[in-house]
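A lone chain, given as structure tokens: the form predicted on its own.
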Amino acid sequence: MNIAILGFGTVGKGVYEIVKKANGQTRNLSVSHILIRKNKERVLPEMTDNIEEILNDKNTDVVVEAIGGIEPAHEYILSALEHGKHVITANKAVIAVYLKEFTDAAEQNNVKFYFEASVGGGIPWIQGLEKALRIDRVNSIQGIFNGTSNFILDQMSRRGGSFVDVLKEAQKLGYAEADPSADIDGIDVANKLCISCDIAYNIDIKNRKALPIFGIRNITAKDVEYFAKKGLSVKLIGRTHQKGNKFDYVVEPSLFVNHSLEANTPDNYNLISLNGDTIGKLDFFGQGAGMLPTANAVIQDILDIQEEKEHLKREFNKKLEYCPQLTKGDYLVRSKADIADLFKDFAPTYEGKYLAVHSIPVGEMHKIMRQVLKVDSSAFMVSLPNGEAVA
């Protein structure tokens, strides 16, 4: 099976390296093309800067999109599918927007579009979710979806370092990009959560801008220290619930008791959980990013195509109502401004320098926090453990 790799960054290099090692079933794989940017030096014989050369090569069976971002990744994926080539990608940003379009195009052209590596890196999360869905209705998903944010919070907890110092360390280690916004502001988690929701509920989320997101940019060492004294650890969490014809989703910092699995997920690891009608709670733990773990997931998808292993088919056409009031929670808010009156309907009480807010709908909490940030850009919020109940 001949593979074309679009882009030769972290993921592309990882795929190339695994194929070249030719271990086990990868002995039947070979790289036919590597797409590089115009005017970039061709250091390998497979390299080309001409996408048409790849699309028109009848001997290329699979295209691995490893460019990242929305465009031209979206254009290239569609073109590859329309040219009768299977497509594999780890690009959660483009999948979160175009999953249904890609799936429909693959079906129309009798090829496969697989994306295991897009959520959870090396963790077999997508296939695990799909297997659960063969039997169960999955009614909730929760997880640490982002290794960069988890590394930062874990190191702050262990060493008491400041957010800025630990972020710089994460950048030096290659865990965080020069612009870390997608990781620390929760955008990466939001993309992965949207993909998971689409699959779990068989929907096509259109109102992504409505997703309540609050990242970890404003957390301080004193916050982490205070939570630790209470026997709690903070993690950046994505979660969703489905009840009847309604669903919700949220990305926010959340507290967990120190003996929980979430609290003990270290460094850049991920922990993603689902809850099914008969399977109950099922946890997936492992390396959520990195060159070889992510590339491993890409290769697994390629081998599934080679062995004609079908993945769960979804039409993404179920009509569910997004309901930001579906679940309620308890929160702590830190702000230099006097904000108690904004939360007057939710029994606000003070706990030291934090305002405790009780039994507030998650969507309402995020709506009010947007107001808080306008008067105090350094404000921080975190959800309390066991505070959530389906309304």
Second form
2 protein chains.
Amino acid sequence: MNIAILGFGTVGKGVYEIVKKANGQTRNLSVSHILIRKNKERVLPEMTDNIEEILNDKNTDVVVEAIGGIEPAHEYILSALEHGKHVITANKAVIAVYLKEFTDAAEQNNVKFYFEASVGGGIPWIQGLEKALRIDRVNSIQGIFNGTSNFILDQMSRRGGSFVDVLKEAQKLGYAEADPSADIDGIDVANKLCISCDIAYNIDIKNRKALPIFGIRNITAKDVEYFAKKGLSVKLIGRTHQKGNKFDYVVEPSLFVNHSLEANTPDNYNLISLNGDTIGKLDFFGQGAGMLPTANAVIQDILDIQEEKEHLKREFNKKLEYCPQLTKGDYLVRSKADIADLFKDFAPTYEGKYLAVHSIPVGEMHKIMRQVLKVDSSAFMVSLPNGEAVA
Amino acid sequence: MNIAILGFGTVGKGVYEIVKKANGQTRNLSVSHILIRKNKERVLPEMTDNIEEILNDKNTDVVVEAIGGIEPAHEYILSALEHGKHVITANKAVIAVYLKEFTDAAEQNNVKFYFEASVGGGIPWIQGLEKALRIDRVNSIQGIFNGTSNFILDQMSRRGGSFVDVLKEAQKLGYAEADPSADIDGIDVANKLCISCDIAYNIDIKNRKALPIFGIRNITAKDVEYFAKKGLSVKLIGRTHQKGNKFDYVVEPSLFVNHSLEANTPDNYNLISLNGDTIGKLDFFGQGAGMLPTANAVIQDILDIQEEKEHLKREFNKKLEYCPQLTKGDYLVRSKADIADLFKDFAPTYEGKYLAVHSIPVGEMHKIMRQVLKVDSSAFMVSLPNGEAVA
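If the one shown is the form predicted on its own, what is the structure of the form predicted in complex with a further copy of the same chain?
Next comes the full complex, this chain leading.
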């Protein structure tokens, strides 16, 4: 199979390297093109800055989109599918928005659109979820979906230090990007959770603005210290439940008791769990990012196409309603402002420097926190363990 | 597809339950027979004590062997394959011995022999290993393969208590069997490691007696305490390396630093890692046993057959030589007997109540320990972190 790689960053390079090496073995794979930006030097003979050349090459079977971001990734993926090429991508941002469009286009053009590497990187999460769905209804998903934020929180809890200092060090080590906002503000988790919901519930989440997201930007060394004294670790979590024709989803910092799997997910590792009606809980754990694990997942998708191993077919056409009241939780809130009154319906009590809020619908909690942030932009919230009771 | 289940213990019941429930959904699966022992009451209409009835039933497509042990499991699996039925099993003991025979018989009779649930229970380990092998050479495998022994060691380290007391409690809770020897003496790990080696290296390990195995039966509360003071946790590990035309394998208690993934694998969880030449390290983590996770893995194999998703083809015909000197390690040995002389070639030093042995070939270490056990049946050994250098 001839592969065109769009973009030559971490993922693109990883795919190129594995194909080069794997070819020494039994596989009949080769890289026909590498799309680079117009101003870049063409250091490899496969490199081109002309997407049309790739789209119109009858001998290119698979396009690996590794540019990232929404445009032109969206445009290139769609064009590739329409030109009868299979497409593989690890780009969660573009899939979170256009999964149904890409899937429909692939179906119409009799090619495949696979994206195992987009969620969980090297962890076979999409595949694990799709397999569970072959026999079961998945009624909830919870996970540490983002390696960068986990690395930062893990370092803060192990060695102390302010959020800003640890972030800087993570950037130096290559664990965080120059602009870290997608990772630390929960946007990356939201994209991955969105893709997971679409698959799990066979839906097409449209109104992504409604997703309650709270990141870790405001966490302090003192927060982490206080939680540690109580035997708790903080993690940035994505979480969703399905009940009847309703579902919810949330991205927020959450506390876990020290002996839980979540509390013991170190460094930049991910841990994603699903709960099936019949099969119960399944955990997926591993390197959520990194060049080789992610590139390996991309290559596995290519080999599935070569071996005609079809992935689960989804039409993303079920109608489930997002319900901000579906689950309730207990939270700790830290703010310099006097905020007790805002939470008066939810039995607020004081716990150290925190306001503890009890049995509040998750959507409501995030709505009130948006008000809190307007008067105190450094305010922080975190959900307490076992607080997520389905209402 | 019509499924016959041989045996109605944990795995058999789990498969029965999932098929019953999944059938409410879209899948066309049904249980045609359940083989029970002659003296058992037939409480379900599908039950029979006559294997011939199952073998000769033209409508039975798949046989799920869930009896366990070597015979008659071996005989039944072979007969089922020869009668043109696909066979799925979670029985690692029988596969460790007869994997090549079963695979050949399946090939000759144009049916499938799948066994995802045999190693790692609910963790898609076999599949993960097979996928890695589609593109890479796997040069080492290491894992916590046994949930029972991990539960015991985890309890001992968390709450203290003697091995015997914790084992009794594990038996009460259903985590350990009445006869726990396969789990605590490392035999179960050896079986799973053997299967993993066969697949990874495409070999057929014949002389299984040569496998160096040391279990956890002799570990004491004081051992665990001493290791904890040094910031180390003990785990029962299976480990193998491949180099050139040689490989090694070992089952032994190993120490891990407190922040490692291994040290943080709790309860009855498993953690198995592979190292590929190109793709690097991949970790597989989850519930290694339990009715539903294991039964789910069995059902996934059945669905792969239904959807004609072929697993990796292996002929188990490569010639690799087992080499007891391939890797070297550092060890701590505890014995009432004066044993320093036995280890005189390996720079023995005293560390507390332990003899520390340095840079000793793994096979040699186990050979000497067999001598030690003859004079002191309560002696204990454990390998030190990072000691496993390939020679």
